[in-house]
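Encoded as structure tokens, the following chain is the form predicted on its own, with no partner shown.
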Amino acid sequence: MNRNELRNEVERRWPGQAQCRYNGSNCEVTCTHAVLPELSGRLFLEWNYSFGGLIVEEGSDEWQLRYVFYGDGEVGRPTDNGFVHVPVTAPLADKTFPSIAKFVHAADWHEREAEDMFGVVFEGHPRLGDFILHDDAWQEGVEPMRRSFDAQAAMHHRRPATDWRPRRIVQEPGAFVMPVGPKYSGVTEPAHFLLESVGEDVIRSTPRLFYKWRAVEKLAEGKTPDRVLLLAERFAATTAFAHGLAFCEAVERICGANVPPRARILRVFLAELERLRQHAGAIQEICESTGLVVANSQAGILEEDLLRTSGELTGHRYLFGLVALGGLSRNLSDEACAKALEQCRRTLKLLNQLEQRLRVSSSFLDRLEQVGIVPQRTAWVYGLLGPIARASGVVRDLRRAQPYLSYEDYQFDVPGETEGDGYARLRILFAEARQSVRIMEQAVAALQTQQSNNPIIHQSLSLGAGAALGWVEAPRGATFHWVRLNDEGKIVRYHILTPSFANWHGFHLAVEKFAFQDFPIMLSTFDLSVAENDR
């Protein structure tokens, strides 16, 4: 649906209650509370817009809730169905809004998060509370993202619910609950799962997350963007460049800064290097979960090779400190990038060989094929993102749908599968690795059209009041960073929408109706990040 069709539909269906305003490729649809659920449902279910997330802002005298949707775009005219923002407001004294989760199930966790963080109540939502702030550790009503909450003051009067018990769904005779986590050996981060069963198959899986919630968004308030960039690229270290880039893109849009062409090319190169390394690590985790010792070691060596390539090229194995407001913090020579590309080509050749060996391993395939299936319709309804969605036939990628960094000038394919099982998710990882190297090759060729001493940062970055959304197709999927600055150029509101937050919401779909022993394998095929979730 293009912009004219959207405007006509909105004005026809809700005359006087909803209005479209365009700003470039973005559309803002203001509407009444009564119209909000149906409008959101039309955008998501009928007009084929993906749900990006919910942004809550507390003003001086009113709430503003901003629902973000985005279209697929088309090659050649990607902005015809760009972003749709649906803002609704209410006085601060009125903390009640209608829930859209009935029509947009992908918004379920976003509304629960807003209720925990701000105390906003969503009428019609089936289950609010006890989400990020666990009732057995916090009490209701803390609302730590409110402006009145002092993040520097200790909470002397915590009143957790001492009678808290896990919520059970299965009540049949002989039913039991198998707890998994939240503590594990090694470097595994905390996550708790309640697996309900009557026999060997998991009937219901309930995740209990946010044990390491760090209030990154609260810590950002009142700081300058250069300080917050350190938080943006460190809260989830394995995807540091993607999140730092999304934050910078948001601030640069507020300032109207034009990133120099050479910096844009290098940003593409580094983003694809990070994607390649992250996918190699995810493949290694899948091999480890299925007990393939040799394949696990081989994949681990390849990931290490890519980490060393990153470190040799940039000075940091996880690309910390490279992205900067207005461009990059340092230049990278054409020769160094060409050398890194050649190293990535060699690694990709070995990855392809590993894939061919895994294809003929019957014991390996038995653990992945037809296991952990997420059907296409379900993946779409839950708003799953990245390789997980593309393995289930929901082939969306922000590099194509809403291009940034001039990705529209690069030739690459967005792989897709339809089976939605663990093996389909693995095949997507291998296929995307090949496309990343393909993009890196084009980036190195594009560098040759630039003078090596061309600027790599926009020098006259003027910070002032404004708000903008930055977006990136991170290795795990679409990520969005919302930034609002005040007149002094300091952060008023910072909100991060990560792909892991969306994909954790749908993880139980892969686990349920399959055996207990499949659980760790399904967890590895989803490549979920606790750090990216518990921001």
Given for the second form:
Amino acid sequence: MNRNELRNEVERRWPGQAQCRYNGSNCEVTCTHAVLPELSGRLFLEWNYSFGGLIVEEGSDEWQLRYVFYGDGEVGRPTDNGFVHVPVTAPLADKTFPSIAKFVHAADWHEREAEDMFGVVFEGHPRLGDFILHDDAWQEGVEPMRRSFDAQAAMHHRRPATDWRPRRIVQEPGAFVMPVGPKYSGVTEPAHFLLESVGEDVIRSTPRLFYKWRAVEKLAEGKTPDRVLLLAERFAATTAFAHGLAFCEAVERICGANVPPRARILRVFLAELERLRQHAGAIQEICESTGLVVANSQAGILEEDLLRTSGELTGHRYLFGLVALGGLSRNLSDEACAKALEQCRRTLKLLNQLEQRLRVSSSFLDRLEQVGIVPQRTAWVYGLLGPIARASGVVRDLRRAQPYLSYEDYQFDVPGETEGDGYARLRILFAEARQSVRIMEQAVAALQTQQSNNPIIHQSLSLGAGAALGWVEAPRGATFHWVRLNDEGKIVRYHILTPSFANWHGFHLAVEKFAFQDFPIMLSTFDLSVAENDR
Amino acid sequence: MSQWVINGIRRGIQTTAYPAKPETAAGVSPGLPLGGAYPLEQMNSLMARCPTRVFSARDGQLVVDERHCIHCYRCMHGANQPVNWRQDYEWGTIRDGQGEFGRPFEKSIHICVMDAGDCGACLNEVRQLNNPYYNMHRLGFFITPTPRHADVLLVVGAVTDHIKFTLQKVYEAMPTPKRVVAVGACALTGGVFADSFVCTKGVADVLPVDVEVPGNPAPPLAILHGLLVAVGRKAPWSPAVQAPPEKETPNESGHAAAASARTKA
Ligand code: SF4
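Structure of the form predicted together with the partner chain, please, following the form predicted on its own?
Entire complex below, previous chain first.
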């Protein structure tokens, strides 16, 4: 649906209650509270818009909620970037909004987060409370993202309860619950699972997260964008470059900055290098979880090779300190990039060989095929993102749908699969790794052209008041960073919407009715980051 | 199946020679800033550029407290007079007041890895230690999932409120004697999260830390060095150029500077 069709549809359905207007290249649909759930539901379920997230801001006298949806932008028509924002307001004293989660299930966790952080209530939401702030550990009434919240005041903590359990557990003769975590297994991020079982098979597993909640968004408030960039890179540093980039895109959009052409090309190059490295790491974890020792070692070698390539090219194995507001912090020479590309090509060759061998290893395939199946419809309803969604046939990629950094100039495919099982997710990782190298080749070629031979890689910004969204297709899926600056150019609100947040929400779908020993495999094929989810 | 065996053998040995010989491959370490004699003007500009107060000046020398370094490279990229950089990785130090360890764990240790709120990078670097390049099993280092079998607790991340209790329980569950190795800027000083109201300013706020490995993240070889220090098989890194003339150690003054910065902010 393009924006004219959308406008006609909105005005026909809800005359006087909803309006479509254009704000820059965004489309904003303002509407009354009564219309909000149905409007969101139609955008999401009928008109094929993905749900990007819910952004809550506490203005000086009103609540400003912003529901972000995105469809396929029209390539070559910069006036329509495919985003649809639905802003809703209410006076501060009135903290109730209608819940859209019953139509847009993808918004479920977003509403729970907003309730926990701001105390905003969503009428009709079945399950608010005990989300980011663990109820057993925190006193009642703490609303950390409110302006009135004093982060310096002493906080009264209770000792966390060791017998936490979800509201519902399986009640059947012989049923039992096996708790896993928060500290479990060898080298893992903390998360707590209850595996509910009747004998051999696990019926359900409810994850409890946010053990790593570091209140990054609160920490950003009142700081300069320069400082917050450090946080953006470091809150989930396995995909540091993507998140740093999304933050910079947002700030640059506020300031109307024009990033120099060479910096744009280098950003694409580095973003793809990071994707390649992260996918190699994810492949290694899948091999490890299936217990295939040689494959695990070989994938491990490839991941370390790519870490070293990154380190040699940029000085840092996780690409810290490269992306800067208005460009990059340093230039990378054509030769260095060409050398890194050469190394990536070699790694990709080995990666392809690895895939060939995995394809014919029946003991490996047996453990991945038909395991943790997420059907296409469910993947959509839960708003899954990235390789996980693409393995279930939800093929949407921001590099294609909403090109940033002139991705529209690059030739690449967005691979998709339909099975939605563990093996499909693995195949997507391999296929995307190949596409990344393909993009890197084009970036290196573009670097050598005359126009971008200009060594300027940075433009200074004049910071001013405003707000904007930055978006990037991070290795794990779409990420959106919302930034609002005040007149002094300080951060007033920073909200990070991450792919892991969306994918953890849907993780329990994959872990229904499975054998105990498959649990690590499901976890690894989802390639979830707790740090990225918890923030 | 045999194809895996053949292919595995064909790949040959990739493992680093470290600790017997230094590792020389490129890209194994992000490096750290190097202290020493600098012109006054350059020292001032470096101190102003660094967001985490790594640098301080004493007696015309630039003192570096690498525990605070978050690898933002602002003292390098874009600086008119960049700092000198060292590309080594033997960064493990024994925390003040822990003294000599003796040799209870010299041959082999079991390590319990605890993520107390890291960004994923430190944990990923710990994971690399099991891959063939580093293969820490050859040194008698094994990762164990349970604290009951562990001699060393390796902690990464700025300890968050939600995980603090778990961390303490894991430590208590370990049999004595035991060591705590804190890895990464967040575990040493809180890193970029130090000012968060739900994070500590390092693991030492919660547990007695024995060995510290700086870096954001600490590269695998630095973590390996830290473990070797913990078992007494390698000497801790000592900042020869940065030996403090007075009683006050550089670390403490670094702390003080950071603390006063915080109260100002
Ligand atoms: S890299 Fe950054 S944190 Fe480290 S010393 Fe340089 S400026 Fe300071």
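Between two forms, the rigid core is defined as the largest C-alpha subset superposing within 1.5 Å. If you're wondering where the values come from, they're calculated on a predicted model, not measured in any experiment. Numbering follows the first chain given and starts at 1.
Its Cα shifted by 4.8 Å between the two forms, S185 is reported here after superposition on the rigid core.
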